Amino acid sequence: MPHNDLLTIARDIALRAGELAKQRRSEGVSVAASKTSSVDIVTEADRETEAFIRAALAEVRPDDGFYGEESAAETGSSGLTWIVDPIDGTVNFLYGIPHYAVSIAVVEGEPDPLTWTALAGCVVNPALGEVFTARLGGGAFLGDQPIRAAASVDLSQALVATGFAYDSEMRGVQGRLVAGLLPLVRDIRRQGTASLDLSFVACGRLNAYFERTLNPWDHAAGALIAREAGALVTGLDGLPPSRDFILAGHPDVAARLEQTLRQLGL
């Protein structure tokens, strides 16, 4: 199937995904579970959306394989993986803060991001109605409008978000490494949705984004959508992102903020 086909299914199902978990933030949410601390929730929406998305593409895909948050992973005949974030931003959901996302990417290969190939991917904010797409060698868009990565600033310059884990003793870590950042950027945001992040480095809101310990729903979409739009998407050491690290900006901020973290200890 063209990868335009696969973007269109993407994008079609994310929609109404995202106008279902709208629908539940709107009626009240609680938490249903924690999963690896504490702070690590899950929502009853989290479950329902996933569900209502790996049934909508089994619908239209049934024999690619699927790996979403809340559900285990299932390998298909096709080659393909779907890699589903249902709601990114749980925290930011179940407070009512509207930046959260339906995050769906289809990948070609085993569903690692060390070496899968990104094909197809969509991030949608229902509680603000964007929607950020790009397919392989396509460009990357809003709504629309093609969208670019920011050109090139100073490090000094630079507005670089990331995102903090939910083990206690690596934000510990975290902490600090952005604690001898922060006086040698422009300013950092912590907004907590992965996938609207690296959308927003794709669209040029950030220059850049780094984070640890992400896993791989978090940021399928989104890094296709931020390399299509002309980011360089990295892990350290020119690997491919994965859990141990991500960055995401324009090459020349990436690689100046690369440098910048390890000198701080990354």
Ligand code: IPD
Contents of the next structure:
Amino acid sequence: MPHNDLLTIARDIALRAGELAKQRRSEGVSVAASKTSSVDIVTEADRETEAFIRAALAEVRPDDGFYGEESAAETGSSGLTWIVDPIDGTVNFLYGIPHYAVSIAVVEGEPDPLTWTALAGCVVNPALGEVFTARLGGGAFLGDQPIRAAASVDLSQALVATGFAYDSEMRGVQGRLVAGLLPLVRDIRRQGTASLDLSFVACGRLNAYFERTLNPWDHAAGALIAREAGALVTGLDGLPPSRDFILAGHPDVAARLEQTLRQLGL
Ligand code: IPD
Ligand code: CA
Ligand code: CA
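How about the form predicted together with D-MYO-inositol-1-phosphate (IPD), since we already have the form predicted alone?
Expanding to the full complex; the earlier chain stays at the top.
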């Protein structure tokens, strides 16, 4: 199946899932359970949205695998796997901050970001109606407009986003790193939705983004979108992004930021 058709499927289902999440948000949201820590929460809407996406994909792509945040992974027979974060930015969703997303990507190979090849990805912010898409080799788009990452800037002029883990000890480590970086850049953003951080790098709303401890569904679609927009998206030492580290930005800015983060003890 051409990547274009896979993107059409990702986009169509992400839009419908986004409408569902937005509807549930308007009805009021509460915490259903906590996961890895007391602040790592899941709402009924996260589960319902993932179930909707899973069923919709199974209907049109029954032979593909599924790897989502809120339900068990399933291996397929086609060699393709759908990587799904039904609501990225759940804490924003819970608080009614209109900056959360549905993130859907389809990858070839094992569902491991160190080895997979992302073929198509879509990140939808239903609250604003923004739709970021990319397919491998086909460029990146916001709605129907092509997007490009921002040009190179000195680190002192760079607007840099990051995110923090749910684990409090790791947060201490991340906080110390950010404290060292803050005087060296234009400013720091912590917007709470990794897929949108990557999409914002793709359209030039951020100069760079980095984070540790992301899960595959947080970055599968956004990394492809940022890359197709001309950003470098990398892990440590030139490895692909993974739980260890992800960094995205104009290649020059990304290289300078990685060097600086290392000097600060990354
Ligand atoms: C989280 C968000 C956040 C990032 C966390 C993720 P969730 O995803 O993407 O921006 O900093 O690391 O876990 O839990 O809202 O789907
Ligand atoms: Ca997420
Ligand atoms: Ca999520």
